[in-house]
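In structure tokens, the next block holds one chain alone, the form predicted alone.
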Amino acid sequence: MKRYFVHTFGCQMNVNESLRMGEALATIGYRPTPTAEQADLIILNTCAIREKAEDKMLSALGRYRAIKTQRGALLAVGGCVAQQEKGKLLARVPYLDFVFGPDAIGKLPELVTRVVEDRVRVAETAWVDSEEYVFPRADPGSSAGKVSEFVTVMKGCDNVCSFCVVPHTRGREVSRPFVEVLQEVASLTTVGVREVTLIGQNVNSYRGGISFAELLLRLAQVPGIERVRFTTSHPHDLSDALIDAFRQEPRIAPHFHLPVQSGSDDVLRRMKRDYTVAQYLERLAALRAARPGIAVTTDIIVGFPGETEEDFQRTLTLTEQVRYENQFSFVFSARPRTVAAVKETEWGPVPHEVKVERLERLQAIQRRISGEIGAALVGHEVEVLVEGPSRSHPSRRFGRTPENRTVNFDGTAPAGARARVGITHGSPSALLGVEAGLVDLPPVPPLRPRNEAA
């Protein structure tokens, strides 16, 4: 029996696609292994959003070279860096066996067979036409034992933000037919999944036969589904219909990841984001009015070319004003083939030490706000969808609130149940508590261990 190991970098879509890679490899007799040292095939599923992610990928390749030498393992790079670099990556890394882009996951068995039998190095990074693209369908068996699962509903992005490489690595937007999505989610409930997160590079631009708001409403009615989430979104697709869906349907989880990127209109214009800060705040106010208490998270780029101290102060002000639950903030790094990479000199590069100093100031403010939100919950009960034992404290249980807050607690609630948990401690990253009872028990059969999955 051959074994594979996938090292995943980057976004939740990459996490999901790594699962699809494993399912494809199973068709030619490969099984997973938890360590690269035991693998006959090592795949690095890569991210190209930031330069740091690429650096980590190259560092990992260097470590895996020794395993390739010792075991004769195949070594491959998939994902966005593979799509970006294409055949150049084979020339750059002579011990690499093959590279493949996101559209080629379904061809993985064929690629492995070609490399093994024909003893050739392969680069498969051709785009699949939108009309011909087939979304990899998840095997419910691989989700057995999970309470929460990702479901891909679209891929690609038609926005061309000046900093973003996604249109070059993921292509144009393609939406999955809504009937397929409904069928997949229904099949996931048969193995115990209670919560689904819809994913795509620009998920709320979904156009799969019905609107995104209608898709959420239909999925919330699938028997066995307790919560529906999604990520990630563009502010210009936060429609009135989507806001109204949050007002109508409590199973649509009260959490919205809404990337703002900057608090300065001048920076947003150079980023080619088609909204102002005032417009962003207007949409956000409407969302919060429709769903009081909704948790909002965001993305922010610090040190974008031309960003002045005044621009950055506006980002700090916005952070204080919105009081984000959390934010994913990074220093700007120029990505190949983007407008910002070409225009950086013209717009005015921000020195690296200034970027880092600004990022530290921003993250300190966000840590304080996140800590204040957590501390305010101490002494209150929250509802937790239990996912299983705590990763950090196996004697405790672990789950998340509807707002996507992580909770570790003392109790015995089974995976899939909704527990009432009294919060005893709140921090910027997690909550601690004690089980106070069950909201209800799962309406579907108990979860099967993963090793019993079909």
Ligand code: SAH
The other form holds:
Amino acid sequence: MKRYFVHTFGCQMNVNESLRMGEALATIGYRPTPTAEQADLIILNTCAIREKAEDKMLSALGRYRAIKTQRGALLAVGGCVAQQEKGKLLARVPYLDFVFGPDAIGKLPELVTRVVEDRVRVAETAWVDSEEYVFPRADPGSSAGKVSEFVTVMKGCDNVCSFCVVPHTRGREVSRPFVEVLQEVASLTTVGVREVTLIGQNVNSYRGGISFAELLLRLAQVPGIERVRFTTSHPHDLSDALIDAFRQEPRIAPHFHLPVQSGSDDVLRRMKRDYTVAQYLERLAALRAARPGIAVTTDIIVGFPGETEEDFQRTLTLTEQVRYENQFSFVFSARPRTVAAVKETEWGPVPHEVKVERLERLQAIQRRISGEIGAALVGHEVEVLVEGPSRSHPSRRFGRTPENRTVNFDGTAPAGARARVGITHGSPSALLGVEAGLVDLPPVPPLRPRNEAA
Ligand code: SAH
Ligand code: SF4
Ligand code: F3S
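Next, report the structure of the form predicted together with the ligand; the form predicted alone has already been given.
Next comes the full complex, this chain leading.
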């Protein structure tokens, strides 16, 4: 029996695709192993979003090289760096056996067989940019034991944000037909999944036969599903229909990740984000009116070329004004072939120390706001979908609120149950509490359609 090990970098798309790689490898007799040291095939599923992500891949490759030499294991690179570098990566890293892009996951069995039998080094990085693309179907077995799972609804991105490498690594947008999405979600409920997060680089421009709002509404009706989430969304696609879906359907969880990137219109224009701060705030206000209490999170880039102290101050002001639940903030990193990298000198590069100092100021403000939001929940009861034992304190239980707040609590509620938890402590990153009772226990399959009498 052969064994594989996948090291995953980057976003949820990659996490999900690593599972699909495992399923493809199982068809040629490969089984997973928890450590690279025991593997016959080591795959790095890579991310190219920032330079740091690429550096991490290079240092990991160095470590795995030793295992390759000792065991004669195969070493491969998949994901976004593979797609970006293609065959060049084979030339740059002479001990690499093969390279494959995100669209070649289905061909993995064939690739491995070719590499083993013909002793060739290959790069498979063709794109399938059309509706002919077949999304790898998840095997629900890969999700056994999970309460919450990710489901791919689209790939690629048709936007042209000037800083972003994703359109170069993932190609054009292709939506997955809605029937396939519904079938996959229904199959996940058979192993106990009660919450799904739809993923794609730009999910609300979904066009898989029905609108994205309609897709959410239909998924909320799948028996066994209690919460539907999605990530990530571009503000210009936040339609009235989507806002209405939040008003109508409580199973669409009250959390919205809406990356703003900057609080300055000048910076947004150079980023080619095609909205102004005022338009962003208008959409957010409509969303908050439709679902009071909805948690909003965002992504921000600081030190974008030409960003002045005044521009940055506007990002701080926006952060205070929106009172984000949380934000993922990064210093700008020039990426190959992007407009911002080409124009950086013309627009005015921001010195590294300034970028880092701005990032720290922004993060300090966000930490304070997140802490205040957490502290305000002390003494309140929240509903937690229990995922299992807490990672930090294995004697405690762990789960999330509908707003996607993480909660560690003392109690006995089993994974898959919804528990009522009284909050005793709130920090910027997690809540602590005590179980006060159960809302329900996990359902036992087979599940009946919602409209059928029990
Ligand atoms: N599709 C998502 C973004 C995915 S990338 C969206 O449009 O919101 C996740 C985040 O990484 C981005 O929101 C952005 O904040 C950050 N990012 C992307 N390119 C970057 C770069 N070149 N430098 C720094 N941060 C970057
Ligand atoms: Fe990148 Fe913009 Fe597409 Fe997001 S919407 S993946 S930031 S190009
Ligand atoms: Fe990274 Fe590719 Fe995701 S660049 S963020 S792994 S789409």
